[in-house]
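Okay, so here's just one chain, in structure tokens, the form predicted on its own.
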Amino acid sequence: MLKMSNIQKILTESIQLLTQSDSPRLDSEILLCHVLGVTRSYLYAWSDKQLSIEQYSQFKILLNRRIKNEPIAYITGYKEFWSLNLQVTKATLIPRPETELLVEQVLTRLTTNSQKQIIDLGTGSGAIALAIAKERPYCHILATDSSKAALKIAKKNAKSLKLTQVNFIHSHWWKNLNTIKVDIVVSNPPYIAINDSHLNQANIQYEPKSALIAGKYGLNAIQEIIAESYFHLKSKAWLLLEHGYDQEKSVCKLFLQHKYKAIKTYYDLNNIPRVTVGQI
């Protein structure tokens, strides 16, 4: 049982309690920093500082949530992506580091002063759209989502980061976008198969299923996006998609079936096929 004490002892005891975590020290430090409103360096500089009763009680509540495998991002309400501090809730998927590859590939197709038109389909917390907006401030970006709750969070993130060139619209993929045509379409859609064993992982249980699952083979959303995007892309425009580790061949086949050119798959830092692109 965690006992009220100084920072060092509380961290030591909480680390021992987080037996299910792959990073018990980091988890403990992030939660304690969140409670105290300090940086991690503070924990080492003031390791003998006593917590107040209120701080201790709050930390214990958060630690118990983590012990039950709730993701750190949902506990603190924030997740860093592309050096942006993004608000997240259980209405949004937690941005993953590997998705930064998708942002990188978009940026390689845009000059620094580019004024291209971009659509981020299924924006969630706004991570992809806002990362692009940060790096290419003259681009015109439209971010969509079928979840009004997710869009609300994305709009909050855009406002707090002062990235005003991003607009948001409620839409299931292309449904509410009429005949718009753009230079780049980017998306990190749901791509997990309905019976995939990864869905049994404890932390994933907390994330919105609509942002994860896409039919029997995990390809429903990807297939729909590839088919419909063809009619919304200008000449020589690009579609960039994130997908699962075992979907490279299937995704490339779909791009070919719908007459895309210059199809290429990019691998993430773990050497896993993560992003496939195609050009009109």
Second form
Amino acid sequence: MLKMSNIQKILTESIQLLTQSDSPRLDSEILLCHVLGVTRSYLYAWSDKQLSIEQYSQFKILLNRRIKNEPIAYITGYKEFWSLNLQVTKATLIPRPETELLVEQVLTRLTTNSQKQIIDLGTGSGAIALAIAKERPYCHILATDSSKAALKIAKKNAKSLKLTQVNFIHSHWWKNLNTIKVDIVVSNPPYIAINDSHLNQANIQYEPKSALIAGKYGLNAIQEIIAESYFHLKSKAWLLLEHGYDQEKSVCKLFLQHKYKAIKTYYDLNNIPRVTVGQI
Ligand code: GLN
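I've shown you the form predicted on its own. Could you give me the structure of the form predicted in complex with ligand GLN?
Below: every chain and molecule of the assembly, starting with the one above.
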């Protein structure tokens, strides 16, 4: 496969090889840009440029990983979220665009110069905490994860984005956080049911199961967070949670059972109920 040639020919051939991808052209272009260290416009401007043997063999290795359905973000090691370029590894979930709704809902509850205390439970790559830190530079933000490998990446992202006001703590939800109380708790916990057919999709196989799966109905982590956060929220403080497309009712019920007020669900850009909030 793939005879050594110029940019245009290599792209044409690799697009044909990515039969299982929804976006074969974009994938091929991103991988080639990654190997060449150029932007996509370069590929069009210099479409008849020959690749060196080294570049070519490196591209082939990356393309083969993509052919086996490994997500682009893990191959390049980066994913854009809230216009932040975040490093991701197999220890972290790949941030999804719909999670930006969660960030938006946190931001609407904070004035520009707010100095409130916020905690992001299960931060993964740090996406939510860092997006909030970027927009609300005076807030005190704590981010947790039960995976030390994920925290290492989140800390790296904070450093390279110069958002060093975010602090990180190794903790499974509230376990290591004692009596701390905050103004906002935000979380995108695992919420997929263990038997959900969605888990058979090829791309998801590469992501950490602990960041995706949460028991029989996908509600274990959500339930734990709703129950425990109640004791860590100041008066009038908010809990904001991302959840699955079919969990609006169950999540609202859990918020109600635990005596939260002002419970409301927000819909994402695909009109899917995605974020539910409750106030103390
Ligand atoms: N939204 C992700 C998916 O459907 C799941 C993320 C999560 O469980 N928090 O693939």
